[in-house]
Amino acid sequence: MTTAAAPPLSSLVRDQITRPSPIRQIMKMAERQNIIAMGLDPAQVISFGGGWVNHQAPDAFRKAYQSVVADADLFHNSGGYTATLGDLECREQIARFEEHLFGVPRLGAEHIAIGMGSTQLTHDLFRTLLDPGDTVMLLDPTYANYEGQFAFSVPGVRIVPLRVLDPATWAYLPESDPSGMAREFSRLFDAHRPRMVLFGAPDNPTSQVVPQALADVMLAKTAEAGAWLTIDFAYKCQYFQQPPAYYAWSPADHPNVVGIHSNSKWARGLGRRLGWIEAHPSVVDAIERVQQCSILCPDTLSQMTMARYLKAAIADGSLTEYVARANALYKHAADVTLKAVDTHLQRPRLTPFGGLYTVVDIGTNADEFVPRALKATGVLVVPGGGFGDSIRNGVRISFGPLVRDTAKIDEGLERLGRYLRASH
């Protein structure tokens, strides 16, 4: 009996198979199996190459995740569906988080959709906001996932990029030339139409912020082209330095701004599935039918502890200490990556404004290098080309994952350093 091939997948994942997100790549090389086949001890490799923090949450919250399982009947409740925009009580307190810690004003329920953390939502999203054909405006670098989110949400959206980091300068365009900046964004503006601009804040993988000034001339040409401008805040509750005035962006103030938020960040919540979109109500209620074919509703037990948390941590002063105990830390261990690529790899950088990560560039097309040095020092760090066509002689460091033993950041750069030097 012969038995029949399976029949084919679609074209587009067809398409998106032989064209995967580089970050993955890059990290299933470095998976114990694929180390172990190098010759490396899994134990002494040092990888800079993770996007996700590496903090304790709250104990509070880990609490509030105690009561909810301890009471018989509120667990019970737990295993029920909320409405598909998320639970009202726990909107409702998102709203607060975001006056509390950022000022936002007017900032309601109805401008808050929860979902599943900020991918599944981007990816909703952009199938509620734009249409096959559509033009949108992304930094280069930013964020190696959003093409293939676009893919997949809305195949047929072009892409033009605004550089903002100078590959012979190692520069960052808005903070060094913010004119030039300025005028360039208008010009590609005008000359492409897009229905959306979208940036990051802090980027990843650059961790820098887009200048308020910027900021003000993209909110300008999208508002008057009704366009989208659409911020992704991923990394909002970490930052460095004070935050700009666009922070404090509301959607009642500004209907075409959207803003992407995730819990996975500041709370260490990266598999506790939470995320949420801040829009205006139209956007809101738009989500909601996308959000019916998609997810039906997000995680009932993460809504119930995450309202149940924030209603006592902005009520007692917890939670502006937590954020700032936090970015303690993570400032901490930007400063000693830092001071270690400057005095072992000796190469132009970029300096954090918060978020996780600094981007180096090491003179060669980091494709080729960083198998090559893993293989060689047993250190991970990610190729810049797949963030954009302006670091492909660039790696994005990550101290991230290690935040609570910054020892390692040292020992890892003084390897590649080494590494580096012999390979010149």
Ligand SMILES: Cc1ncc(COP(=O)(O)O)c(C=O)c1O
The other form holds:
Amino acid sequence: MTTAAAPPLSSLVRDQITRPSPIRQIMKMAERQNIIAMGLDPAQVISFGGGWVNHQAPDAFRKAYQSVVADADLFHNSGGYTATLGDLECREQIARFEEHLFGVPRLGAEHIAIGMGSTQLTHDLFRTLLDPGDTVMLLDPTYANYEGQFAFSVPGVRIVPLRVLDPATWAYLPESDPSGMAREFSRLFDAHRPRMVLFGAPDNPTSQVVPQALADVMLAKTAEAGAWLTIDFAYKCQYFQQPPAYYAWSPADHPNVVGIHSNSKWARGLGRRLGWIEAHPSVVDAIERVQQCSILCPDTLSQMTMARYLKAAIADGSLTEYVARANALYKHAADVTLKAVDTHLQRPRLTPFGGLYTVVDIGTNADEFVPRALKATGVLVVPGGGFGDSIRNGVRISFGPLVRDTAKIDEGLERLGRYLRASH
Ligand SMILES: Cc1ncc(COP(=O)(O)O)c(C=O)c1O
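Switch over from the form predicted on its own to the form predicted in complex with the named molecule, please.
Now the full complex is given, and it begins with the chain already shown.
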């Protein structure tokens, strides 16, 4: 008997499946069975690969979960659907959170669409704002997932890269050459007329922020041309310096500015996914229609809990204290990382503004170097190529997962440095 083949998958998926996320691929390499297959002891592996945080969520947040689950009626309600854009109370509390921490003015529930984390929201946002064949402008390097997210949400989107890292000097160009950068942005914008400009603040993998002056030029050009200026604020709560003024831009004042926000990096809890879009009410209304067909509504339990937690933590001041404490922890991990890079790798790197990462110039193609280094040293870093052409000879080092075990940061970079110097 012949076994019939399954019918063909969609042509989009057949195309994309051959281009998996480079970060996922490298993380796969670090899975236990693959580590053992390489002849390594999993207990000895030190990973700088993960883009996740490892500090404790606020205890009051954990207790808010407990209070919902402990009450039979609340627990029952937590199993229901909320409105498609999210529970009104939670949307209002998120608006207060943004005002309280960052001074975002005139923000109300009408500017907030809650979803199941920023990855889902980003997909639905692209679907909401773009048409097939549109042009978008991204930084180079930037978050590796955007390219696939564009491909899956809006076919045929053309990406124009704005190079922000000089591979020869490892300078972050918006800082080292602000006027040259503003000119280059304007030149590319006028030549390609993108429908959207998108950047992360701070970005992944560089942990740099676009300076205010460049953001002002971006705002002026996009607003004048009727284009979107989208800022991915996944790491907004993680800052080691005073954030730029655009952290407080409000959609009430700037109707073409859209913020993408996530809970994943500042208040993880129970593995539940929650993120939100901040935008002009017309965008929020449109996302409602899109979410009706993607998620129907966000996670009810995490919205109930987040609303309770935020209300209390804003009122008693513990939210600001929690964010300051977490930032001190990550700042310390960043300092340990930079010192270890300077001591053991002795290669150019960037100083993070916030976030979880630094990027280091290893002076050779990282796609080839990283698997060799993993095998030889048991140390995992992420090769830069997936983030953009400018960083092919660089690696991303994440200190997020090791924030409570900084001795491992030094040990891992010592091993990697020895290997790097021996192989040069
Ligand atoms: C820049 C950026 N945006 C979005 C995300 C995903 O966030 P979420 O967990 O909310 O889907 C990440 C995750 O690493 C990220 O680095």
